[in-house]
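The chain that follows stands alone, in the form predicted on its own, written as structure tokens.
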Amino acid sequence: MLRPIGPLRGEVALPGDKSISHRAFLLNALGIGHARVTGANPGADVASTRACLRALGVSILDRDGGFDVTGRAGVLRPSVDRLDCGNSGTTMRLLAGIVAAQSFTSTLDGDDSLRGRPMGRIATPLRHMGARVEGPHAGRRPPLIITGGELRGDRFELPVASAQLKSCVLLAAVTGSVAVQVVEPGPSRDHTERMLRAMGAPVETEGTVITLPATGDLACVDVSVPGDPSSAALVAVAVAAIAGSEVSFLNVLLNPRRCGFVDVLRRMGVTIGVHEATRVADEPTGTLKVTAANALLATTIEAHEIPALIDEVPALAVVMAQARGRSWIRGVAELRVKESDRVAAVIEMLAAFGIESAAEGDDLWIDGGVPRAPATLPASDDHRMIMAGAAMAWGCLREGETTKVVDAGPAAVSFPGFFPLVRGLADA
């Protein structure tokens, strides 16, 4: 049972980045040497990575808070088992361009939830490049049986602008020792090309086009893991709705390609300052401090500003809907295909506190107004509509009003301590 907190204050630590933390581990087991790995994400996305890589034979010591990684220099072993990606599409989109390359058979299998998550868009330049990638829906959802070899490059036009996607031929071609050059048709994240070149790897970006030759071996590179700026995002929602709110988020990841959701609340009124410290695996880090707006103003998400924010949108739809006016969050089709429809989810949940918001096409509006509250959040077994339910509900209650949490387990998925946190800066 969520009730009203007061105005949020002080220093955060945030939990580590989940796309960073996977990369750290999928990257380091192909490299040569040994990496310390530190400050991971200790959600269960990021454990599921950790566990198909220990199936495949890759030794991770969990030791004094961090992580011992020995790299295998490309080479795996076949796991006994099916790899058990939990609900992580991360680690099976990536983890398949990485199996891809090994002379074995491999199946990757997932939760219910995952296995309703489309695959056939990495399946298809995995073919390509010369593995089998077969299943009982034919590659199209998992589970996903994927039979490597000896490898090809080419040169791959992407139909969207994934990152998962990028990475996923990326790592085989780096496992591979192929070379590949991938065209986007707008830019996502780049973590991985920052990663691979923090190896050694001569990755080349120029727009949206990435070329990386055939690559010889990598080097081991300890990671310190810089806080999630998407757990920041779900957290400043509600600093910026609450009165008198100000919280500084420290060592956070700054990649400009992550931080869409700042330049959004900027325009809406909230008062965001950014200082870069710092750079781990050729990541720009350092700390943000929000406080709180005195006014919300509607705004519009362009299509092209999605990719930079597409797991933030959750939580960006909270403070639209104690905007001023009507916002638009435009291109959102792939939304829909997320651990789930967050179209949907967003709009039923905006619903439970009396905000009207639809969908048209593949843009989505949303008229801001006053929450009602109390409200029951709608069950979810989405973390980011959990946390972005929570933010909304202490945007809103007043004094002796309640919100109900069906079931808070999921945001356990990236952000376990995600709603101590946020009473500890209430209380602070």
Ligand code: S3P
Second form
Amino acid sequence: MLRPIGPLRGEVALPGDKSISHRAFLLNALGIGHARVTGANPGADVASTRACLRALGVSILDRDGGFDVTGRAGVLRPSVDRLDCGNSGTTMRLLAGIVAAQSFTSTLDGDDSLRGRPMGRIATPLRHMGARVEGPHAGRRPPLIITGGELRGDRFELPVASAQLKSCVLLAAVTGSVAVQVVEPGPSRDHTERMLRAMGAPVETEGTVITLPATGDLACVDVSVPGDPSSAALVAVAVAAIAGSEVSFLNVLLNPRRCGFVDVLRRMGVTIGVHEATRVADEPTGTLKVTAANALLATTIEAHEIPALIDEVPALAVVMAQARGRSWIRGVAELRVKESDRVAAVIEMLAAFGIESAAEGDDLWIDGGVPRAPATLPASDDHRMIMAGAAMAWGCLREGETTKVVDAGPAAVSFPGFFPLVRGLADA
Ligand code: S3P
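Got the form predicted on its own; could you also share the form predicted in complex with shikimate-3-phosphate (S3P)?
The complete assembly is shown below, putting the previous chain first.
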């Protein structure tokens, strides 16, 4: 049950970044030597990645609050069972690249949400490289049955700016020791390239062209995972809307390809200080200090901004709903194939608060105003929708009102502890 909360104030450390956590396990599994991974995201998605890797013979020991990973120098062992990727698109798409270079057959499957997500985008380049990608839906959707082997390199012009697709191709190439060039239609998150470089692979990036020569050995690297900016955004939107709030997020990943939400919130009137402190696995990290806005202003997010804030659209929609006037989010097609159809889910969630919004082609508009908290949040299996809905409710609940969350469980996919963390900031 959600109740009105006072100003959010204090300093918080967030769960480790989910994208970096997946890669810390997947890439070190391919390396030579040992790596210590600390601060990994504690959610279900990254646990799926670890479970799949263990099933493929990778030793990942849970020790002293971190994990010891032993690299297998690119050679994995066939799994007796199907590889259960759970709810995680990153697990399935990145792992597909790795198993495409193994000389055995693997079956990758997931939950109902993942079973509905498009996989043809990875099947096409993997087949081109020489792997067999089959399944009851011919590789267009999970389950995927991948028979790997010797691969050949190529140049790929990707149809969507997707880090999962780009990483799938790069990981197939690095595991199969072949050269690839990948051209993206726009710059997606570049954690795979940065971590590969930190492990000694000569990856070169020029704009949206990534060149990976045939690579020999990767050296395992220790990764101390910084806080997840996508989790910061979900709390930041509550901070932005609750008068008198000011919260510092410590040790957060500050990769510019993940922090597009900072620019958007700033133009909506939210004060955000960014203080870069250090680098981890070639990634900038530091503090984000967010102060509530005096008045929230409507804005337009252009299509070219989407890749750097793709997971933050539900959170930003919450702020737009509380800013008077019409806001636009352009180029949201990819949002329809996330853990849920997030365009439809955002419209449904905002409607529950009495806020009108609609899709026009690939654009979404939101007529912001004064939302009223509903008695019950729309149910969803999508972690980011649950947390965005809660942030919205906190922003508009009045004395004596409550909003029921039917099932807060899905938040644990990326951010176990979201609800107590926000309440703790209100009590501080
Ligand atoms: C991710 C990439 C994004 C993002 C997802 C994590 C990653 O997906 O939405 O939550 O870790 O590579 P796409 O690459 O499909 O846009």
